[in-house]
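Below sits a lone chain in structure tokens, taken as the form predicted alone.
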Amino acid sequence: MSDLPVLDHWVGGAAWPGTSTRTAPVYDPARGEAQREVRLAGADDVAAAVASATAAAPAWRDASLAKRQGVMFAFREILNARKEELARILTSEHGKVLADAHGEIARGLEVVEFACAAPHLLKGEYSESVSTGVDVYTLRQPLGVVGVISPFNFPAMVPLWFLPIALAAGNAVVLKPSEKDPSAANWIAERYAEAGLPAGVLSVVHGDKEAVDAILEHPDIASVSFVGSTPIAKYIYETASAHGKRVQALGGAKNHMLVLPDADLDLAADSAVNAGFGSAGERCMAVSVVLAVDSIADTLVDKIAERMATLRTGDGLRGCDMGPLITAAHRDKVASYIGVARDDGATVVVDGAGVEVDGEPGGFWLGPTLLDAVPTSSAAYRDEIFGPVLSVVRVGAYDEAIEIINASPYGNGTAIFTNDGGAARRFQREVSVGMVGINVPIPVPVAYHSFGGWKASLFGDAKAYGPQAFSFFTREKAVTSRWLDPSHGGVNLGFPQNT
């Protein structure tokens, strides 16, 4: 272990070092230097966190809805008041610019506010007199201890997609954030403690695959929620399901944006740049492919390139437009696709590999990159690059574009830019994608709808946040009730009938 400060786990309402001696460096991506280390949990550490959660779960389950709602309201106020503090943590460990960090927190805050309505959203249903003197009603009850595994690209927002609803529903939660940018998770846990959440109800264990596998296999964890790449999402779904858990595993994406000839090309160009290069393209909802109809493709590519020339890449604390990538290895992997595309016949319109940055030379830099005429056979088109690389695929017409989108193994998000209402309506019906934007490039639903894709972008049938999340984090119990009066009919061995 180095002399750098070490980030502990959060178990039992306090920082806890655990028993494992393994650690990993946490970098400042804008400097390319390790700024702290984080502990990596072993199976024993995960077991200790689960035991703490299991001990705390019954009292939290039995707490009144008013008590749970009060904690959510208090957390909302604390988070809103101290969001600048959290934003700076995100920028220092992930690299996204401050404005983007604030946007991430705002979208997480929406889910916190939605969870404040838990007393209404947890209501059951009641049917009176389904048979003579018999009523039926339903209850929603928490699962117990649930696991959440969150990715590096949204170290605050994704935990805030799951934690508020799982907690408001009466569960205890064990959160495993990405070891690449882990500090936001501890910050959130500390703020929940300030809001009155009892010790043990929320635990944070840091770690790598060893910790993930321990969560997936632990018999006392009832469900697992995950957001990340498709191969890992599939692994988590299969492993957790095999161990009897309820699973929602949101995977990767290759999001297409179709631009028809009648579209407002200035709006389309602005949107392509915003959605392609925000957060350095490290978003599962980033636009990575623009499908441009041939008649307007040249004009659209020129407009996108013009806007890219105005972008400033650099340290997120310096007011730049785009920050670094999360690690040097990831930067190098993303940059390799520029050569792949060129070798496959694409035109490199803007090469971000040589970008001049407003930041330290050791940062994990790659500037915005624009590829034109990318063949759909190229790995630069097929793979989820997860970086600031925007590919333009030229198509003859709408029908060709819809075939390309629907042939993709992914189905997370897509968008169409057009002024033709009929084309937009046809698109939203015909496209095999879970989230659709019409003149909106990043169609992330608001908190009171649910987030999730189709095909290899979602494993399991439960989406994140919104109404589906309250269903996911609870079990429904149906009660059939008869209160007998003194004149009941006595013994009858016949099969009961609804009369």
Contents of the next structure:
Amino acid sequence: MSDLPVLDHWVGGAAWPGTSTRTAPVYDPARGEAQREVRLAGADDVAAAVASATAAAPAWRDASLAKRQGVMFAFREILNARKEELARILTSEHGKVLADAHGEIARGLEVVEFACAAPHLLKGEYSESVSTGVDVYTLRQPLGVVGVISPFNFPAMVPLWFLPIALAAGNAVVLKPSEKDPSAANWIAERYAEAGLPAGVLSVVHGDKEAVDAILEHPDIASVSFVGSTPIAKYIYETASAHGKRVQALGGAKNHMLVLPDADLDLAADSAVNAGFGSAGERCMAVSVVLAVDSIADTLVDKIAERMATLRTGDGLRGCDMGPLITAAHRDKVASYIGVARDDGATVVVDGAGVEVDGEPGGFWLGPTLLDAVPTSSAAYRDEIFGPVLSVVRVGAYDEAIEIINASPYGNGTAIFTNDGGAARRFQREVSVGMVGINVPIPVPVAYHSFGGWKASLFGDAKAYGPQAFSFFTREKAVTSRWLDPSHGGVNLGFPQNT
Ligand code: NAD
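Same protein, different condition: the form predicted alone was shown, now please give the form predicted together with nicotinamide-adenine-dinucleotide (NAD).
Below: every chain and molecule of the assembly, starting with the one above.
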């Protein structure tokens, strides 16, 4: 192990080193240097976290809705008051620029606020007198201990897609964040503890495949919520299902933005640049392909390139537009697609490889890149690149475009840019994608609608957050009851209070 500080797990309401001696470096991607190490849990460490959660779960499940809601509100206040601290952690370990880090936190905060409505959202249903003197009602009860496994690209927001709702519903949670930018998870767990969440109800175990496999196989974990790349999502879904767990596994994406000739081309160009290069393209809802109808394609490509020339790539703390990529290996992989596309006949309109950077030379830099006339047979079109590489595919008309989108194995997000309401409505009906934008490039639903794609972008039938999350994190129980005698609680003139 190096002399760098080491990030511990968070178990039983405190930092905990665990027993495994394995660690991994955590980089500052804007400098290209390791800034700390993170512990990598073994199966024994995961078992200890699950044991702590299992011990804490019954009391949390039995805490009144008023009490659980109080913790949710307190966490919301603390997170809101201290979000600058969290944003700086995100920029330091992920590399995204500070303004974007704040955007990520704001979208996580939305789910925290939504979870404050848990008492309403957990209400069951009641049918009176289904038979003489007999009533039937349904209850929603927590699952017990649930597992959450999150990716590197939203180290705060993705955990916050799941934690607030799982906890508000009365579950205990074991979170395994990405080992590439793990500090945000500990920061969140510490703030939940300050908000009054009892020790053990939320644990963070750091690690890689070994820790993930231990979660998937642990008999006391009732469900797994996963977000990451498609091959791993599929593996998680299959393995956790085979171990009898409820699973939602959100996978990768290749999001198309269709621009029809009647669209506002300035709005479309702004949107393509914002959605293509925000967070250096490391977003599952990034636009990675613009489908431009031939008649406007030249104009649109010019407008996109003009805007790209104004972008500043560099250190996220220096007010730049776009930060570095997560690791050197990922940067090199993303950059390799520029050559792939060129070899396959595409035109490299803007090559980000030689970008001038406002940052340290060792950072994992790649500038915004624009590829035009990319053939759909090219790996640059087919693969999820997950970087600042925007491909333009030229199409004859709407029908060709919808065929291309629907042939994609992914179905996370898509957008249409048009001023024709009929075309937009037809698109919304015909497209095989879970989240659709109409003149909106990144259609991430608000917290009170659920988030999730179709096809290889989501394995399982439950989306993240929103109403579907309250179903996912609870089990419904139907009670059929007959009471023969009335009863009462005696005389008390005080105004009824919830305790
Ligand atoms: P990843 O699949 O490499 O890692 C995700 C998680 O899985 C991490 O916690 C990681 O430690 C773990 N993991 C990695 N390899 C594993 C293995 N072999 N076995 C078991 N666990 C393993 O994903 P990433 O690179 O961290 O994140 C980027 C990916 O996530 C992209 O594909 C992106 O599209 C996707 N993503 C999807 C959504 C969505 O909502 N659909 C949201 C964010 C990110």
